[in-house]
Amino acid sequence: MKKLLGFCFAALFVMACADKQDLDDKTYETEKAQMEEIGNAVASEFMGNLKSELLTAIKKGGPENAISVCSEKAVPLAEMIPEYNNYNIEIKRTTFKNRNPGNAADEFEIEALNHFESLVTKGETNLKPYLQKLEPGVYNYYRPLKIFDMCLNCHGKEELLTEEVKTELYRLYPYDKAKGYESGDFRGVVRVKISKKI
């Protein structure tokens, strides 16, 4: 009888744990979907604003004029979105080949960049966003960035850059590592850090 009771208690405990695990999994999947939705919306808004500024600058003064947009306006544009749906938001662009040393990747961003680089090495071209859970209520969402033809004016092969672009790049970014790309190359990520307001 004692053995039977012990077995019943053990079975109930296992069932309770399984139910809790199912609930935890559902909660995580719901939260994950919400974080991906927020990350996508914020990254799209930020990149849309930045692209608009770059195109305007190029029309006014050529590719060399666009370099100062990334230097002077990218951070203020990122800071224009400090919160979203009751979450605190922090935006950063990062890559292994950074132009601005201040955009160097931290340990979490390195993990994400390695994730994308491994996919590229395997021949994957349709790179999807990547999500990290840093701690309860805090996530990093990563939007992969690719090089487009327009980007080659400032990020292409050294020998193809105009002298005006080279001069401006050296003036603003003497330690620049962000050249030598071809159209379609993986460039880096927009990282959106999302944290619940306390």
Contents of the next structure:
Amino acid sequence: MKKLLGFCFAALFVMACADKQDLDDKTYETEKAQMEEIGNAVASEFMGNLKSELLTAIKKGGPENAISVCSEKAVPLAEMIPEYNNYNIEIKRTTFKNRNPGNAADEFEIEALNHFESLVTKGETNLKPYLQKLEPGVYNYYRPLKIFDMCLNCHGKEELLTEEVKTELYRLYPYDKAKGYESGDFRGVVRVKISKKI
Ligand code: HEC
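Same protein, the form predicted in complex with heme C (HEC) this time rather than the form predicted on its own?
All chains and molecules follow, beginning with the one already shown.
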């Protein structure tokens, strides 16, 4: 009888633990889905704004006059994103081949960039967003960025850049690593850091 009682207690204990584990998994899955939704919305808004601002500026005054859009406006545009009420949101663009030293990747971002680079090396072309949990309630969402024709005005091979663009880029970014790309290349990521307000 004693043995049976012991067994029952043990079984109850295991069941209780399994229940808690189940609940933890569910909470985590819900939280992850929420973070993915926010990251996706913010990255889309940010990239949509940036691309249309770039296109308008290039049409108006040529690529040399659009350089300030990708530099000066990139940050204020990020600040314009309407905040999700209960979250703090920070946007950054980062890559292994950065133009602005201020956009260099930190250790978490390096891990995400390596994740994408290894998929690219394997020939994967359909890159999906990537999510990292940094600590409870704090996540990094990554949207991979590819180069397309419009980007080549300022990130393409030297011979494709106008003299004005080359001169201006050299003046502003003497340590520029963000040239020489071709259409379809993986360029880097938009990183959206999302943390729950306490
Ligand atoms: C008119 C020139 C111009 C065009 C067109 C342009 N960029 Fe840029 N890009 C820049 C400049 C200048 C910077 C440096 C911004 C800064 O100082 O933060 C930059 C920075 C970046 C960065 C941040 C990382 C880094 O290298 O510092 C990413 C990512 C990026 N560009 C991607 C793109 C993509 C993708 C496109 C095409 C959709 C594009 N850019 C089109 C000029 C341009």
